[in-house]
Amino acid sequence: METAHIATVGASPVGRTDLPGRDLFSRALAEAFEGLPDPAAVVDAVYVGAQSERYENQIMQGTLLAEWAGLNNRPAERVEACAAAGALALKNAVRDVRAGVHDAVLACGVEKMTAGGTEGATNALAAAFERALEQRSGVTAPSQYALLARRYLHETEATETDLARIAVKNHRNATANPRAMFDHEVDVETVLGSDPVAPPLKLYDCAPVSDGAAAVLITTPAAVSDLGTESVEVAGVGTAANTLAVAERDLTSVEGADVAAGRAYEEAGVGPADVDVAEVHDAFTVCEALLAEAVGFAPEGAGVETVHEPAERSAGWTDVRVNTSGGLKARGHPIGATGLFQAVEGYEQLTGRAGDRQVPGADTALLVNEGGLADAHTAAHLLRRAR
């Protein structure tokens, strides 16, 4: 089986803007392609993560891209987990490339969220709940998050400062970020007082709607020998699906999330104690306390200290520094592109190129992204220096 590699990344900045969707494309993979050889002579394949067509009213992503990448006539799809989206993207770029199906793969994710206000964002992202009983009650995302938040913060001794304490890590995290779609730290004070939009969760605790793209090249390694660029190996990939209704699951166990970073430690032969640097899916704080846990970070209970510096956390952390970006909560999270931002963190940190925000010495990266409510669907990578 062939070895699959990222072989070049770009990204759009992050934020609310005029562009549409193609155009925020459009600069993800100029910066990908800066000083390489145009697309067409390089991608043979295309996957699109998006998480709605409700936002631009817009189907056929994969072929909008791939035509608005002059990479017509290749195989060009789009898939969707909801917030997961991005990573399915990815994951299926890697499988092709290790199967030996194509050289190289552009694995995209984009989306316009802005474009159908608060009302439709809301909408789109409440499609992801069951619909039979939970979206005719009129669920919506922060609602179910608060139920999440409520639990975790009743089962352990955690309290609400702690998690306006992540909040405000990812923000001064994300002051180093230039994509970031917030360049300014605030304090746990801002964070306590911020307008409620579903208790505990207040506006600071939740990710901002926000619009953007990335892409991300998977080769093989004859094929970035070629390109002549720096590569990241994608040493294991794990995927879950947990249940979509929110009634039937435990609402302090992302089950989904140990299962698939567990299936991508498996596979890259790599352990939680091993990881360096780590993106995951804290679309709001409570879900940066519950991911440490369940990927093996934290012990129990102790999910909230990745706030701290590794010296600092209680006995069972590993030294992992999480959110180096800024995380969902201060980068921003244009929903089906996500997963793929969070492997332009790992790529950049990975090769030393995270400016400063830049962990010394890093080597391997875990990547998780969710779909639905917390782990309904959870695509993991682990990421490691080509050796």
Second form
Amino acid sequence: METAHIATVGASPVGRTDLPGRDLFSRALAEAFEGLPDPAAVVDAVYVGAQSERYENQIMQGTLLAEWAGLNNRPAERVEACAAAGALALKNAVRDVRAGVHDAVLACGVEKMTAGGTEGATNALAAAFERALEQRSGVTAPSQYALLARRYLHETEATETDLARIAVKNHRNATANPRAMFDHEVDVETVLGSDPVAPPLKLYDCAPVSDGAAAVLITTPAAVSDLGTESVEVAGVGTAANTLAVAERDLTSVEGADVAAGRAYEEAGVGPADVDVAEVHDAFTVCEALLAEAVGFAPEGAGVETVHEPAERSAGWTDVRVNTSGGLKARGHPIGATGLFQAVEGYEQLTGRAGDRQVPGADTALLVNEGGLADAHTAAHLLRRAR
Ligand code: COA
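For the form predicted in complex with ligand COA instead of the form predicted on its own, what are the coordinates?
Shown next: the complete complex, the earlier chain at its head.
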């Protein structure tokens, strides 16, 4: 089997913009290929992660983005699993390169969520929930995650203040990320006093509705040396689909994330204690805590300690730094692009390009991207600095 490497990355800023999704994608691609040969001379195939056609009334994003990039007449497909779409595009690109099907595959993600306002985004996101009972009873993403947050606060000793601290940490991290949607710090009182969205979740517990695009080129080691870029190995991949309906699940178990990360660790031959930096899917603050536990960074009930310096964490915690990009909460969450924004952060951390948010000596990164309620679909990637 070939090894798959990230050869280059690029991303648009995250935020609200008047630009259509295809222009955001062009910005991401231009950044990824700056100083390199034209993409048409390099890219064999394209996968596009995109959550919904409702925002811009556009399907066929595979064809559209390939055309927009001058990549006609090669495979170009959209993949979908709500917010995990970006990581599935990445997974498909890695699979093709590992299998020797292609030498260079572009994984990209794009979402233009703000086109329909908060109401449009809320309706589009509700399509990720089970239809027969849950959609019909009017569930929304915040209301589903509020159930999960209530249960987590009930079953553990964590408090709403602990969740608020996760938002504070991620806003602080985002101030060092030039692509982030939010560039302001917040304090615990601001988070706790922010408007209720779906109690116990408040405005600052939620990821924002965002626009953005990101692109990651996956290649063989030989293709990397032709390009002359610094690369990062995708050493482990794991995905798992889990229950869609909330009524069918144990709310505080994110078993799919445990399984997906476990597969990625196993492929790479590492464990949670080897991971230096992690981007985990904090669509709502409670998700960061749950995922830190599910992927083995934290003991059960202690996931909220992502906010602490490693030396100040409880026994059983690893030294990992979580969501150095600002996470979904503060970098922003343009749904189908999020998994690739996570990969951009992983690449930048492992190649020493993360500027003021650089974790010194970072060698190994875990990315965990989820779609649907919590882990209805999880994709985990383990990245390692190229040897
Ligand atoms: N965190 C912090 N500030 C936020 C924010 C967030 N999540 N969302 C919006 N804001 C800010 C805006 O920047 C704006 O600030 P300004 O007045 O200084 O310009 C203000 O709040 C109002 O913005 P608006 O877009 O009108 O907010 P809203 O009330 O319509 O939407 C939420 C807020 C939380 C309901 C919306 O962001 C949301 O639905 N988030 C969840 C998205 C989601 O479910 N993602 C998928 C997860 S699986």
